[in-house]
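Just one chain follows, in the form predicted on its own, and it is written as structure tokens.
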Amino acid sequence: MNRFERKILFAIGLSVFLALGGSIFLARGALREVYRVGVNERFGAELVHGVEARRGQLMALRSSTEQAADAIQWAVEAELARKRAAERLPELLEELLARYPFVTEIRVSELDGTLVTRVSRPPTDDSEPMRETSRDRAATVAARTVRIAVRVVVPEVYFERLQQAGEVADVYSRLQRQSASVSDVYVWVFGVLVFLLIVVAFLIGAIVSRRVTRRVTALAEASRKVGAGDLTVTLPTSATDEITELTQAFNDMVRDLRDSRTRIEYLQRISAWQDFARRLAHEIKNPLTPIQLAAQELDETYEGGDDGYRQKLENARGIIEEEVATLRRLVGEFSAFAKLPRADLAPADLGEVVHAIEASVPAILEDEGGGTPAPVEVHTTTATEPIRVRMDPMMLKRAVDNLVRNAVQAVHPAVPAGRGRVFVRAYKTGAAGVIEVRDNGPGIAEESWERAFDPYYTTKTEGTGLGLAIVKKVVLEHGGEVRLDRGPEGGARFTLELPLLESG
């Protein structure tokens, strides 16, 4: 028995037994409910004496709010008949207000609602629940008339017990009305009970199973997608039945068939680049050599006598072939890269490159240098175990040669003599072998990492863009991943991965 089939077997084993248990439980405090109680005429009789007692006590309670009004109306009515009521009634109100405690506030107001005075009880801390009710009261002295409004409280608890002296009362008259039939009304209510449990069973294996279809329906839905072309599916995993393990592997597959269009789809722009490039390449040679030429011959042939336009010339003809070298230097990058070969993929220590990079250090600083050395350090390290993967040494180390030269590049101007650094690191993690370029530098800004691998595009101010293209090709031709960033001495950090070697 899998996972799956034990979480519905458990699914719907709880269900009977939560509400077997649920109906037992209410049937049995029904049954001791009415057994303790008893079915009788005293107990009948004793429920309605309650009843009406708390009425009654209810209906006193509002005959005291009723003359506490009209008993302030009296007094308010006799001291606006004298002299200077004014002065006197806020008196008058805080005595009649100390002399009925429910008493919480009295407002007296003209007839078109000006206040004339208002006294009120500052709140208590009490907890205890209150329910407020107002009195009005006219007051009638010497063609005046004003209006009385006195607020009462009455506590809660009254009306409450009220209520379940009545709910009481008539469960019981139910109880009574009924009792022949109460055994019936059992059976009838397990009956349903029973139904009911069933019912539920039911519905949680329906809701089980539900959640099961629904999830492979998803999943049929998201292959019909990726059999569509929209690889960027993804279904989420948040079970641990076998149902999440098939749709982890399928995730893992649309994955992996996404990294696999990335990769055709990158080497493809690729190709079209070098049939560009070539093409230009060509275009370009072919006139280069008739203009040095022709700019040469305009500058021997010249027999005339006026030294100014002499010194035209050979200022002509130097600008002319020093462009003419600039330009048979890109049409040379243009053809390297139109000429780049596929990689021929063979087992080998990814640590050789790292230590042939090392040999071609001091030619990379000469040149970066205009032939003397460039003051940049370069540190190479690798693993003291063989870092086996299938690559193609030559191919490599052209792409690694390439990171190492532009960070020497972009250290040399930008670091003080001396100060400049580039690591050159080769290591494995999991199962992949690892090359890492790193340098101290300015660094590349970070909206441009995603377009620093695209053929021709460059932040340099001279330079063609195919060096990080190329680098980007001969790792896919690996089967590895490229990945530019920041590193921790604050300039670019290029990482290359390539598989290990399942021996490795």
Ligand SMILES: Nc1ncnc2c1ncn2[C@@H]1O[C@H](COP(=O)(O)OP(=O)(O)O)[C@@H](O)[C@H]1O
Given for the second form:
Amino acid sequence: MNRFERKILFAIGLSVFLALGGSIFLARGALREVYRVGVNERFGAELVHGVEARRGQLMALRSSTEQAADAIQWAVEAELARKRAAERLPELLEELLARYPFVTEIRVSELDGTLVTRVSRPPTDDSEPMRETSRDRAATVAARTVRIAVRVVVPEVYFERLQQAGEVADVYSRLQRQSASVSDVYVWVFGVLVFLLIVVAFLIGAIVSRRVTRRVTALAEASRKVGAGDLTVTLPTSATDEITELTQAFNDMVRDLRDSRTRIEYLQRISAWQDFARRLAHEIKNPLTPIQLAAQELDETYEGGDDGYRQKLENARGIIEEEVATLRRLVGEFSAFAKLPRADLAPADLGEVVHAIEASVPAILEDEGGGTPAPVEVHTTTATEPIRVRMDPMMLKRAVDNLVRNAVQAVHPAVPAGRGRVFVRAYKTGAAGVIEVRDNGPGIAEESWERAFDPYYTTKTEGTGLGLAIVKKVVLEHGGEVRLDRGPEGGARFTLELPLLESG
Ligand SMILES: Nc1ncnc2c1ncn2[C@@H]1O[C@H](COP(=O)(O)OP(=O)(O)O)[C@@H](O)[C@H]1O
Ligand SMILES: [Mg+2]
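Having seen the form predicted on its own, could you give me the form predicted together with the ligand?
Below is the entire complex, every chain and molecule, led by the chain shown above.
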């Protein structure tokens, strides 16, 4: 795990921890608040109060049945105390039964169990469930004791209500006792969940960050290599995310660096060759005039009568003068190459270059034909709308001129007279203004495409090999590129691409 990865993990961990820690805190607070509202003293007191009230109600009911039983006892005692005892007893009991609605039966019996009298209420068809109890009394009058059993009913619902209220109060007080520990349990469960979440987030973070950091590390490694001068590195761009964009940008940057380094290297090489050409021209040029003069003098001052020898002298003078002329031409080309200025760029229309070439085609054909114009057709075409680039028209014309001359030289001897064709055209692609020069000559073998632009590479007996070198230098100084391949007619095709001006 590297530092970057550790930082990412730390950030993930911290944010998860803060977010979830905060939510634990809030959840705990919320839970406590809920309990505080729901489980408070007053609420509890009310509940207990309710239970007490129900119990009181039941007690009152009970004591009224006791009182009824007492009243019945007294009435029976009073009745028995009369002279004509027990005669009116059933009547009295009926009366009492009518007075107390909750009494269902009154039974008076002797101590040994023999029934004296008994009254009872016929069972009502009321479906309300009742609880029946018996209140037993004893009445003693003049040494005679009777038992009085009073059956009373209390509606079941009173007991149920009391029980329910008791249960609610019970549950409530349990809740109250547990409230602190219950909320703690929730917080604990929540805490464990949070912990698991942190672990999961951590694992996911580790996996994701590893994927990202591995590629970032690869980028860093590649950048180090580029820094150390290795411009051959490229990184795979298979995935589709921001890192891929970065990698793509990195690859583009390395390619641009590579291009500009090749460019700079080529221009440096050209400048070294220019130095060399300057010295060469200088060394050769100086002796040419003395050589020519000496040959002239030898020829002109011969006074002997040997005609054969005179003839030889004249031949030698002719050869020397011809070769000196060739050398002068070469020296001229060398020093022109040596003095080649840097391209001075300004916005202009690339079509102008093609028009200028069109104008100088007759002169070129004249030159290359050696007296009569070379029998080659040169076709020039250019786009109707201007092709705006930054260029040095003179230098660029010179470059295209070199290409047209090479093309004419290539087709002139190789193609039957009158069938030689050279095409020069200017056009525009997405980001480039293009000049293309191609012909229907023999073309250049593919293995020589690189070398063709080297200075002094030539296949011609009187060639200097400087033409294409000049072309490449000029195009590179325009920030452009020159490509060589085979055209549709089978001959060589040169493509000069210059960056378009945005406004153009
Ligand atoms: N249009 C062409 N068709 C065939 N070969 C060509 C053409 N242009 C250039 N070449 C080849 O490239 C070589 C280099 O050309 P250049 O640099 O102009 O030098 P030079 O013309 O003095 O030979 C030529 O000698 C020739 O072999
Ligand atoms: Mg040439």
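Note that the coordinates shown come from a computational prediction; the quantities given were computed from them, not determined experimentally. Positions refer to the first chain, counted from 1. Each form is matched to the other, and the largest set of C-alpha atoms that superpose within 1.5 Å is called the rigid core.
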After a core superposition, would you say A68 shifts its C-alpha by at least 2 Å between these two forms? yes
Superposing on the rigid core, I want to see if R388 changes position between these two forms - specifically a Cα shift of 2 Å or more. no
